[in-house]
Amino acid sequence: MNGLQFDPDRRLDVVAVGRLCIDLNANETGRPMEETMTFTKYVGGSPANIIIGAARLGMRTGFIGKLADDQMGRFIRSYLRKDGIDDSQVCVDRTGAVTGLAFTEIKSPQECSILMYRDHVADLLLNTEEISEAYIASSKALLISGTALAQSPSREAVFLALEFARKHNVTVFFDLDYRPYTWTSAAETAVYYNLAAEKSHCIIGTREEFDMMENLYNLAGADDQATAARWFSHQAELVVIKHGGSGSIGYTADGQSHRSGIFPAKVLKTFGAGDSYASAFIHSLMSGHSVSEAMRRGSASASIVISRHSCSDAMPTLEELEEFLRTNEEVTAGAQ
C-alpha cells in the first residue's frame, strides 16, 4: 500500500539512533530570551522526540545512543524508560562530555527560535563498537537524523548502523533534522547527507532541507518532483517534501504524488511540528495505512504538539490523536 516492507517477526518496530538532550522551554512567552526568566526541562533531541512519540502510540522501540555521566543523562534515560523504550543500547560517556541542552524562545507563536549549547556533547561520542548488529536485525525500521552526521565518531556509527540495515533487510528512515550550528561548512553538511539518503527508504525533509543537500551539485532550483525522482534511483520508495503551512507532499517510486494539508491549531510555538509529524507518518505507514493517510495524521499529530509547550511531553497518544481527527477536519494544502 505504501511501497515499504516490514519484517513481522521482528522484536521491536523501530529503533531510533543519534541525538538525546535536554530542551529548556520558556515559560514566560511573548517575550525575547532576555527577559525570560524559567524555563521547564524535557527530553529533547529530533531522533529522541519522534521514537518517544512512537512509543507513545504503542509501537515498541529502541534507542541506541550515548548519555553524559551526569544529572541530565540520568534524567534523559529515566524518561525513555517511563515511556518503555528499550535502553539497552543507550551507554554512558566516562570522559567528562556534557548533556546537550537546547533553550527556546517564544516570542509569539509566529516567532521562535532556539538557543543551542552542542560543544562536547556526548550524543556525537556514540562510536562504532557500540553499534550491535544484532540489535538492528530485531527491528523492522531503522529512524536515524541529519544531526548524528555532523560529527566523528558519531557519524561513521551512523553509517555503520546503515550498513547493518541493509544487511538485514532493515527499513530505514531518514529524518533530515537540519541544524546549522552542528557543521562547520555547507558543502560537508551536503556530502553526508546525500551519502545516507542513498541508503534510505523512506526521506522526510523540509523544501529547505533539500535545497541544501542540492545546492553542492548545482541542482538548485530542483522541483518537488525532481528532487524525489532523484532518490528513487537508489534506495528510496518514499519522499516526503513538507512546506510549512501549505502542508506537504509525498511521492512514491511508482511514480504516484499524494498531497497533506494542515489542521487548524491554537499555535503556541512553531517547534516539535516536524518530529511529531514523523513519529505519527512512520506509526501509521507500519500500521498499514496509505501514504495519504499516513500524512493526513502525521499533520493532525504536529497540530497537537505546536499547541502545547513541550516538545516530548506533548506527543499525542493513539486515543488523543484518533480524537484529535474526528474532531477536526484537515485544510486543503497550496503545495506546489
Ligand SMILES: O=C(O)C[C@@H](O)[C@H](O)C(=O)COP(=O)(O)O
Given for the second form:
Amino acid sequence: MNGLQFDPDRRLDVVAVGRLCIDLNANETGRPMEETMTFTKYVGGSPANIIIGAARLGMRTGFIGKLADDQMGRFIRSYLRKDGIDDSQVCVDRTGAVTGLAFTEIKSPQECSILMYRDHVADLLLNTEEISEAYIASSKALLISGTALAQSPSREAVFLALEFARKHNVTVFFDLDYRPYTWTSAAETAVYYNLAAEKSHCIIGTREEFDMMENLYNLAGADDQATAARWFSHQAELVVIKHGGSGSIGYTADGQSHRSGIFPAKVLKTFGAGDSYASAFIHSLMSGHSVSEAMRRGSASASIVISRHSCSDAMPTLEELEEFLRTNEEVTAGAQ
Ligand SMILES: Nc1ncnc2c1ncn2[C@@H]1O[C@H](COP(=O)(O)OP(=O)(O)O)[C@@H](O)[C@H]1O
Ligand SMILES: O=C(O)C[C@@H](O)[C@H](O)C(=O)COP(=O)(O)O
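Next up, can you give the form predicted in complex with this ligand of this protein, since the form predicted alone came first?
Now the complete complex, all chains and molecules, led by this one.
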C-alpha cells in the first residue's frame, strides 16, 4: 500500500507549479563547454520536464507558472499546448524578466554539468494573486519543486498553492530539485525545503538533497530509513530516495520499503534522469500500480531519457515505455 489517495472526480490528474525554462544542450559532446560551439534548444525546467513526461504518458495535466514576454516564452507555451498541457494558469511577466537558461555540458556520459543563468527570471516572479484555488481544487495532485521556493514572490505562491491543496484534498508530490545556484544560504534553503516537505504526501529526492535538508538539524548523513521516518510524522505517506546508478529506495508510512534497481542504458548524459523518473513514477502510482512497479517504471523512463540528447523532448510515450519494459531487464543494483 502506498497510502496516497486520489479523488477520481477531478478534471485534471496532476498540476505542476514552478519554472518553465530553456535547456541549451551541447551538440559537441566529449568536450568542455569552453569548446562547445553549438547547442540545441529544448523546453526545460524540472517541473516542466516532469509535467511534459506525465502528459506524454497520457495524464491530464496543467501548469501554474510565469513566462517571459519574449520569443522563448512563446516557444515554451506553444510546446506545452502541443503536448496537451493546460496552460490557462501560465501567465506572462510584463516587467522585462527573462527566461531561465540551463546550458549543459556533456564531457562524457558520466561527466555532465549544467550552467544555469537564472538572474531576473520570470518564473520566480509568480505571485500569490496568480494562484487559483479553484484550479488547484480541480486536480487530483499537485507537483511542487524546490527551486520555486528560492525567492519571493514565487516562494509565497508555492506555499499558498500548498494551502489550497490541503484544503481541497489534493495530493502533493514534492520533487526536491535542489539547484544551489538559485539559493544564497544553506540555512535558508533547508528552512524552506523542510516547511514545504512537512506539507507534502510524497517526497522524491536524491540522498544529497535530503542531506541538504537535514544539515539544518545536524542529521545529515542519516541513513535512508531514518530520513524517510522523519517525514511520516507530518503529511508524508511515501518517501523515495534516489541513488543514481545504484537505483532508488522507497519507504511507505506503513513501514514497508521497496528497492529498485536500474535498467541498462547507453548513457549519453546523466541529467534528465530525475525528471523522467518522477514523471513515470507519478503516472504509475496514479494508475493504481504498486510502489515497486512505480519505481521500476521511473527507472525505465530514466534509462530511456539519459540515452537521448534532451530531457523534455526525450520523455517517452506510454507505448515506448511499455515496449522498453518488455524488451529490457531491470538490473537489481539496489540502493545503498
Ligand atoms: N547511469 C544510470 N543508468 C541507469 N539508470 C540511472 C543512471 N543514473 C540514474 N538512473 C536512474 O535515474 C534515477 C534518478 O537518477 P538520480 O541521478 O539519482 O537523480 P537526479 O537526476 O534527480 O539527480 C535513479 O534512481 C535511477 O533509477
Ligand atoms: O531543471 C532545470 O532547470 C534544468 C533541467 O531542465 C535539465 O533538463 C536538468 O538538469 C534535468 O535535471 P534532472 O532530471 O534532475 O537530472
